[in-house]
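Given as structure tokens, the chain that follows is alone and in the form predicted alone.
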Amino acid sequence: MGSNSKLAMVIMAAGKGTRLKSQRPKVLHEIGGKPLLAHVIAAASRIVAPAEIFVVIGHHAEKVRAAVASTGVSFVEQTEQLGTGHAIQCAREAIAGYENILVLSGDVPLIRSETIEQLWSIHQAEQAAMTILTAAPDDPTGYGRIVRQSPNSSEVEAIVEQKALSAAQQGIGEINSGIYAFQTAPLLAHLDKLTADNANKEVILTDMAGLLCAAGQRVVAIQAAEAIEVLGANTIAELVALDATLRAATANRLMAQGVTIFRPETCVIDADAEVAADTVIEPFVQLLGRTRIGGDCRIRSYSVIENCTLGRGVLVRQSCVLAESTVADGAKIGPFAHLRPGSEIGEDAHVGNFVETKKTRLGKGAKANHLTYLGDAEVGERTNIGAGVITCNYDGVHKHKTSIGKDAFIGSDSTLVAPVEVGDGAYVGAGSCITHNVPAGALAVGRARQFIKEGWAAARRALRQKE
């Protein structure tokens, strides 16, 4: 759904999290690869344009402007930390000229683009003043409850808080899930009637409820499907529990497309990885960050791949790390290879055991096969590297540039030192130390000259005999 006049969201994102004994915010505290806020910001941007998505920053203010800027909302300030009423209040000019707005918690990251979308249609047909998203988990200790007018109906009379609980709210199971619809003409005619006269000792936006029913305005309340997508975490265990379902969930998604993941529960694949089908993953591999993987892959134990573009048909083998790099159809990666950021790795090109490659592109066929290290390199298409090569690009204050034409072959345990450039089909032959550009077609060799002294070992031998 695109950008919406009549709607804008807003998104508390301002506590500190007292309780998960943390410095970090809460609200950057991360399950599947991001902050607890982002994932929220991407369900609300699903609803609306970023511009009509407004965070309340507070604690730590900075940090949280910083982590979440580039998805383009806005920010308002809420200096004192008085309660979610006050944050609504710090936000009462912004969100003024919407008809509508909606209110999330910066801190539940399950919630589901749908379901908020879901709030805003039952929202707009009930007419309601507030539409309250509710909850059954199965233990609904610690939440507010929602008091309906009778239990079948969709009317609420109040939002009780579990301090406020009389003996006989105690049964009552649906929680309040911190998320609401509101008209914004009513709401900010009762904004300025809230207080801190509550169990919470704090300016709290659940007493908007009881406020607007006695002005005889219309309160509702839809349950979400799954209580699971409005719980938050309060505690790092809970945290690792919303990341593990999250990852499970995102593991389901991708072999519900196609893509084979062998002990699923093994893997660390992150919320915005995504994976084309057909492609299989085998245990214990970690996809992390916006990676992207096409079809017909493999990806062997014990990988890591964070923010990488693979193409179709590539071979990742055991215990390869690749970070922030391209690989192209038919690549063969590993075992043990290190892709460091900057490397594109052509088509049908290959990177063997203990190769490392940095701000390297490697052309289509190239191979570097063993023990070798290629930082701030071109290398053309076909070339073969050896074994122990080495592009020595850094010179202590800066970085140069090694270039090598296509059809080249560069002997094991040769050292190029850059600035230097090898041409087409050059031979460079093993161990050779090369200073000087070296012609298309040519051979290059930088040895120091082999002597041979017959005898030389047993006399030293003898003369260690008479010390």
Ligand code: UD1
Given for the second form:
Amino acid sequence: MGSNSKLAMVIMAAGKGTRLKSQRPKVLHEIGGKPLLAHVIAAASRIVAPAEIFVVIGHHAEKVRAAVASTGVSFVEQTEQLGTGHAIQCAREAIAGYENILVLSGDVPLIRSETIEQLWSIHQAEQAAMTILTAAPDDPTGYGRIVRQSPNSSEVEAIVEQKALSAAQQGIGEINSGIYAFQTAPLLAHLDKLTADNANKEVILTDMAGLLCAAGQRVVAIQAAEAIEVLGANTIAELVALDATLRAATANRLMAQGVTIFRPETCVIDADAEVAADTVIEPFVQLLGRTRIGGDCRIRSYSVIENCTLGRGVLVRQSCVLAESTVADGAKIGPFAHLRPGSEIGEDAHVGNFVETKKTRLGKGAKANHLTYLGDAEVGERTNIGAGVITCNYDGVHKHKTSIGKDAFIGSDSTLVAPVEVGDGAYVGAGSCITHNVPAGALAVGRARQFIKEGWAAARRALRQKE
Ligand code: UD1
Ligand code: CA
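Since the structure above is the form predicted alone, I would like to see how the form predicted together with this ligand looks, so please show that one next.
Once more the chain from above appears, this time first in line as the rest of the complex follows.
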């Protein structure tokens, strides 16, 4: 690929997305677990530095800016959305210093950087004023159509929007993707000639093709190999279709890397998920956000894992919910376990049935197998937490910490009223309410003593018969 030093990108993302019937700006709707615009920025960022990507924002500008500001892109404001041509008019100053610009649409999210690079290199080889990326989808309805100078010519006479199609042009199958390369000088020279005097009643960038062609400039089109890459998301149904396509591609990518996914069509795997080879994912699993899963794991059905990191050989049994947590090699989770944010489950540790953890570190080989809540807690290596143990971490105002050493044993149904510490190797008798620190190696029993009344039951029955 040629030198990029004089290349900028413009991503048009100011539109309202009326056809989505949504309060949320269109480009913040998500596929594969991330906003449409974030996908386009990611593709663009593989070609130029983020500062040279100019995102045109307008409708809910501040929301859109906040959602993608961390990528380092630049922004241009289009306060009134008068059309795609007007969006570029608003970017005039931003692009003036560059020899060429690539224009992308914020609502065409599956575009690959390889395809943008192809457009860019053909644009340079053709020395065209404007190079249009096109496609031939099964159904071209709604898209702008490409009118070539003659059927086999690479040169384009005009782009005609759906509303302006003549009867003869209705039959054209080649569509405009909304992705273009421009030489900046001819673009700027003709930019003010774009007006709303057309069938769309908007200042549309697509009119630039006809303007440049009429001025004797070279306008060419190249067709993308895969139409799906350039399809837009203008309705919820289109959005969901693109989401399905992207998720199928993500599952295929993981399977190609050695991951087994049974019934992948039932799984919801976000675009940024990573899974290492020899891991098995059962039907109806969700892997969301930036989840990382090591090799040789098994994720059983109905588990939902969001922004978590799992080591090697981890078993997540059925119906677990894991969020913002880490699980080390060989640990076993579930079934029906809930790891809330900040849980750190150590190597070979067990978190069993109906156990909830939050901001809790479970040491290597520690076990909490049944019906337990561990919040703001630290549990040492090999410590056993009995069934039904609860850390009382909240006094109604503040959260407090429970610290349990290694090789300790907390008997079933005990409550640990934080802040409290249990030392290494200590025992807590079942059913205890622990309100004071337990020294290392000690036994603590904090429960009412049992008493026995011999023969009490017979006396009671006799009394009831008399009544
Ligand atoms: C556009 C093209 C059409 C093409 C299709 C491909 C025009 C007039 N038509 O139609 O030929 O086939 O894309 O998907 O360009 N935007 C702004 N400011 C505005 C208006 C729009 O930034 O004032 C942004 C939108 O947020 C969107 C993009 O530009 O990301 C395209 O606008 P949209 O209204 O979706 O155009 P289409 O009707 O899809
Ligand atoms: Ca669109």
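Please read these numbers as outputs of a predicted model, since none were measured by experiment. Under this definition, the rigid core comprises the largest set of C-alpha atoms superposing within 1.5 Å between the forms. Positions refer to the first chain, counted from 1.
Annotation: Cα of Val397 displaced by less than 2 Å between the two forms, core superposition. Annotation for Ser166: C-alpha shift of 2 angstroms or more between the two forms, rigid core superposed.
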